[in-house]
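Single chain ahead, written as structure tokens, the form predicted in complex with the named molecule.
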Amino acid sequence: MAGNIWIVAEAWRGQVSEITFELLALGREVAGQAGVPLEAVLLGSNARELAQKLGAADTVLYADNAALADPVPENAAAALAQLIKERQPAAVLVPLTNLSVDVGVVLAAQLNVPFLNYCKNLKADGGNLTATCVLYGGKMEATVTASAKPAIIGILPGARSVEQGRSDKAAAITDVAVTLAAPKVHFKKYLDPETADVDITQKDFLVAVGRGIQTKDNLELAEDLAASLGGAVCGSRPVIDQGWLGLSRQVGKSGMLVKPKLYVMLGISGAPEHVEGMKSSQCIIAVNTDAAAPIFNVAHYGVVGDALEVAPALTEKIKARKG
């Protein structure tokens, strides 16, 4: 294959993001597959000791530039433009994060190469590129070949673990200038999430409620079977969406990622972008009073009834037994 593979450091607030680490992890895979030297590429403004954590590459190349202070799609990607003109690499692995997930976009336009987005794996194989995509949330994969060069690849989080990335490896660090007209787009402030009353993925015990709940009342159901498990209740998106729980309590693929010891779910259906966020649990129960629920393909455990019956008769259960 001719050309390096590049990957797209992450950095925010002065750390390295775990991103980076899993997509080193996987270009160095492919890199290997292919022949080919795997080159970090960390865009930034004074953060050149960051480079320094990103050992697992053959290289890096920092580009340090007051412009790439601030996480703005347009500079990172003029920035990554110029240098791959300069360099000619193979192919490009972008992070899919909130702060990143703008820049494959934009980068593959100015470059006008496809986009090859949600990518979960990647391998090399005889000169060819060959991506595993991910399509509406999950339900399908794509295997796609990437046609052009260089390859724009959008990897989602999870593509390798965070420690097969990381190194004790001395970075080999090669500066590169970078030159980027006035931003028509300003940076004006992060806005942190909300503080969570409790954190969910920390818990062994949850208790998971969803639209099948009805009301904000019954949610005192599932707050009772949680307290007599010494868990947290926690929700599908339309519990969030409504305003019942709060941000830091939605499971899913815009929520959080549990794996509790138990997950108790009373009306949710089994949404590929909720299962996304709880299918690691050791031991999942679900309650519904639809038989064909696609939650009882996941769940360990299947109850087909009414959730406001089930909840207070299973809390008065567990109640009993704990005396």
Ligand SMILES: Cc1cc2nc3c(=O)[nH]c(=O)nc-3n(C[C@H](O)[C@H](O)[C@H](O)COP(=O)(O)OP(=O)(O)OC[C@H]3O[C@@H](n4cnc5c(N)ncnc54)[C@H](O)[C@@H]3O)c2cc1C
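Bear in mind the structure is a predicted one, so any value in this text is a computation, not a measurement. Positions refer to the first chain, counted from 1. Between two forms, the rigid core is the largest collection of C-alphas that superpose within 1.5 Å. First, how it differs from the form predicted alone.
Once both forms are overlaid on the rigid core, the distance between the two CA positions of residue 16 between the two forms is under 2 angstroms. If you fit the rigid core between the two forms, you'll see the Cα of residue 177 move by less than 2 angstroms. After superposition on the rigid core, the Cα atom of residue 267 is displaced by 2 Å or more between the two forms.
The structure above corresponds to the form predicted in complex with the named molecule; please provide the structure of the form predicted alone.
For this one, just the chain is written down, with no partner chains and no other molecules.
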């Protein structure tokens, strides 16, 4: 395969985002299959020290420009387009997060090449790049072969583990220059959300509730179970939309990404949007009355039953074991 594999490193407020390491792990695999180097591209302003954390790449291309200080998709795409025309990579992997989701679309339009979006896996075989992409919120999958160079590929969170992409090796950094027009969009300030009563992303044990708990009053059953485990209660989007739990407790594509040791689901069917937020949990237990619920394809253990009956029974068993 002619041309290197690139990953776009995402940095925000002085930190490298976790998805960057996921892309490094995936990019390392693809570059190895293709027999070409892996390069990370870091765009920023006075952020060169962050490039040192990207040692899993063979080379880090660092572009420093005041217009790249904030995550404006148009500016990032313009910088990437310049570098791509100069260096001709075979593929560019772009993270699909709230910060970077628009970068790949704009970049592909500027280069007049197709954009493979919502990809959860990528392989190089016989000189071709083949991506597995999800459609309709994950209800369908499509296997697509990149037909143009460079291939611009949007990668979903969770494609690989974060730890796979970390490295203690010192990164080889190459400074590159880009010329950007005055940005049309300016950031005035960041507005942080109100501090939540609990940070579910830091909990080892979570009990998640869905429509199957039927009413807000039944949240008490989930709270009792979570308390017996020493964890917290969270929920799927329908529960949050009804106001039964605060937004900070929502798990899923439009909520929080959680990776607890134990994730117990009460009455959650398993919509792809929810699974996206919790699929990296170490142990997943699902309780649902529908034996055909998609969540049983994700869970390590499943109970076909009424969550309102199973939850208190589990609580009593846990309390008894704890004495």
